[in-house]
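Only one chain comes next, encoded as structure tokens, the form predicted alone.
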Amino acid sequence: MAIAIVIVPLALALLAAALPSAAWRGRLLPVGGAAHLAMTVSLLRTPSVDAFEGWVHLDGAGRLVLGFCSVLYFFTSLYAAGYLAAHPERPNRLFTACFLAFIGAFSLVAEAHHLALMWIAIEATTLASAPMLYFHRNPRALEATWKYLLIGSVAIAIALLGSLFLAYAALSSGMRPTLLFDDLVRDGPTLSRPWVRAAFLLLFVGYGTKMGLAPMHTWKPDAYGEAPGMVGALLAGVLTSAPFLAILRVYRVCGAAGDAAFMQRVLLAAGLFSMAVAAVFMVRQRDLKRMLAYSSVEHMGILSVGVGLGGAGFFGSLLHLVNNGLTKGVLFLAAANIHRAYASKSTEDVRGTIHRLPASGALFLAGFFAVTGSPPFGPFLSEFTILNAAVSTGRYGVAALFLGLLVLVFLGMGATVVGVVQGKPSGGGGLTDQRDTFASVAPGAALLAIVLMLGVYVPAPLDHLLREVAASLEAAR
């Protein structure tokens, strides 16, 4: 099963591309993500799974991080369907073949216990997410593509080179060089630290630019800007999990080394930073997609924020790397619904959407208030848990901080939201006949009760799951 999960998308990939039917293509994308969420549920049932003498293993953070996007991916799919299927004159042979791989791809990177092959995975998964972007062959679509790949080429090219540096800290040592992450966190306390200071630099670089942490964010309004919402959906809560977990195993193996609080201060930094930039952009801003893109950065900085805090922030990351995914699902599966009924993501042209797309315009409110952290959804509860852990270690200026950028944000994305949703619904030759359907609205409603359950109680083999990966980190420290 652990091959199956990853040869099994690409198997469906084939078939997609090798179809003649483009309703049936369509189709077949329901399936691969029902298949998925079969193949994830039985992997987390299995206790230890392990292939390949250990280059593929399936450890905490990655049943994590592979549970929450599968279940992301198959409502995802389920949208995705439908809104091929008010498309039928667009060619969809291309997209709907990337759309199975990127799976295939991050499945990969959730079960690669060798730093190589998970470089190979995550830059795999910016490949095959690459040609969605330009699904609606457009000059910025292609403009957007081109940026996401050519930044996303110089972030895993920085990240191999760290790869090797790490490498190296462990030749330099005396000792055989390996990149399997158990070998490395074991043989830790002997590798060189200076060989492994300058690699966790490199990681973080090539792997932060990946999860759009500001500065190196600038491909994420452009691609977010102009994928289709699903498409949207899955660069937010699934590609962006993907270098994150990469960073998460890379801080194991230098916390082992004894460099945690160097790692942490750069982390801490860089997550503040990131928040101040988001907040700055999100001020009038005239984009629904480019704002939900700064959204992104903002919550990358959260994520960081908790890891460079450790303690109890380990456990809000964790949670809230799973909230923030579910919640961005809803938002960008709602945005995707008034695009299609205004024919524009201008906050000029959008307005009243309460009105016109009742459903669609709640969930994108709703979706308002989880993703910034309003009580009872989900990623309230984990904010809460990193300013805790903020406040508890005494660092009172970084959580003041954390929240007075939180409250910003809030402001100025709200002044945006406020404003498509409620007033008279705007006019003019723009507007399609597109409508709330059972199809369209589904999906967002479905992750919408996840992330309110998740406000309110968190499962106990998620929360378990969830302290279990805390205290890898913990005793990485």
Contents of the next structure:
Amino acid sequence: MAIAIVIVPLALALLAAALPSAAWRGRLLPVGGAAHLAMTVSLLRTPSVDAFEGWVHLDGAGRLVLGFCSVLYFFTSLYAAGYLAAHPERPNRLFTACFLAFIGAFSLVAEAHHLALMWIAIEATTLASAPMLYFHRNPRALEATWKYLLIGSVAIAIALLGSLFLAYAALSSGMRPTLLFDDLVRDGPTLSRPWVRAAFLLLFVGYGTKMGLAPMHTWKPDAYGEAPGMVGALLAGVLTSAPFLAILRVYRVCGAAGDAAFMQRVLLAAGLFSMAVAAVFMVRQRDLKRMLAYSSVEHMGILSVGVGLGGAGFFGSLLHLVNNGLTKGVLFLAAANIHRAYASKSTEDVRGTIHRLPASGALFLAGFFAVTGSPPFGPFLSEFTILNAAVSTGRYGVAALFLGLLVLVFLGMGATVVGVVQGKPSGGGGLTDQRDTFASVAPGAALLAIVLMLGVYVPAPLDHLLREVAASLEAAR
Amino acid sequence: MMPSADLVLVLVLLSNFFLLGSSRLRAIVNGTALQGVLLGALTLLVHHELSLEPILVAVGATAIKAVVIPGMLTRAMREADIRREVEPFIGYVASLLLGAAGTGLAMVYARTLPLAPQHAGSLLVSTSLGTVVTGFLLLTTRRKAITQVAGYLVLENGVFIMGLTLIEAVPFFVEVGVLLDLLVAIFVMGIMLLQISREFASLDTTRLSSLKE
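Can you switch from the form predicted alone and show the form predicted together with the partner chain instead?
Zooming out: every chain and molecule, the one shown earlier first.
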């Protein structure tokens, strides 16, 4: 099963590339999503997943990320099938193949227990997602894809250099070099400190760029702005989880090498800076999808702050990873419906969505409240946990800054969202006859229901998993 | 470390300066191809005993970095009908000086890192960092999309050299995976290059500036 979850999506991708019928290619996506979800459930129920002499091993963090991403991917694939069915005129061969290959590569990221194997898989997710960005085939999408591809590839090359540095840290202190996580954690105390520190900085710059932490976030507004909404959901929820998972694993290694405090300082600073940059650019943002991109920058910052704080912050950060990913799914799928109905994503054209698209407008509004951390949604719980971690460790300055930036984002984003949802539907722009349908609304609504549930009740298996991963991070100090 | 390996590393450093000082795209593509050949030779030189795997990696790296990728770039150049880099953001002399300064700093920095005994006095680590800096300079200071791809390739070459210090830790199939990823990345970039040249009738990336706040 550990191998099938990588191979089956790749095989379906080949099938999609070979199928002559565009309609059947579209129908293949939910098949892939359902198969992936079924295999994920089966893997999560297996106590120990190992293959290839420890190279493939599903650890706690991998289980967490694979689990929620599979749920998000499944609902996104349902939406994508509806979208492609409604737009038979758009060429979809490359898109469907990449859509399926993407989740295969991502599954390998979650399972890889070897830094270089993980690197190969993360690079593969980047390459599989680039053609999806270019779905609309216009000059703006081309520009966004080019920047995404170039910045992403360079970032990932720097991360590879960092991985090699980490292996060299063992060689330099006279041991057998290795890139297996467990061996690195075990050998941690004997690793050469200067190499570990340099490795961490390179890995942080590389994978931090892929996450979209400021100031390495410049690709994000362009990519999320020009990609179809369903691709935005995958990028903001699934793709960015892969480098975060890598940073968590690197954190464990550097922690074992005795350099956790340095890492946490860097993560805390980068996290707060990302939140600040996002807050500034979200005020008076006129483009709905770019606004969501800055929201993603903000939330990557929150994840980074949580790990930077440590203690309860680990738990908060991991829970927030799940909450933010699923909420981004709600927002991007709702934004996709709005974009389709108004043929515009500018706040100048889009007004009164609650009248024109009652369900999508309501989802967008609810998603906004959820993502800005309003109770009773899940992100409230996780953001509160992180804030609590700052207060309980006596870092009142950090806590005040964290809270202040959250409020600022709420106000900035709120002004835009309220303008879009309320008001009289404008006659301007190229209004289409797009209405809310079951296929366009149900996937987002289902995701919102999960986000709402996570706000009031975290299921016991998820809670156990979160505690286990948080404890392993805590033990790395 | 064998002195012959250090000789090849010096040639790699020289090719970096050649790339930084060239304005003709043809010369830049040839420069990256030359680096590909040098890296293939280097792969053979750093292995103490030659078994099948290092030979395969050397042949694969040479084929991909010296033949296939330069071939794709040449084709993109021909289709877009461009030959020269125009007015880079930083002039050639300035980028040569920056490259020299960057390489110097990389050498100094590499000296501060504790090297394993078998690499004492070797240029592997410093050349790797110097090449990464060169690639980064090419990427950030040039306008033409082709030169940027070449810059990415040079940066990857720098990482590849670092990988040669770790021949024991990096198994065969990882090397192959990394090379394949590079190949696919450049292939996708090549397709995008053609799209850009069709869409904008130019490969000048300053045209790609409609997305901003």
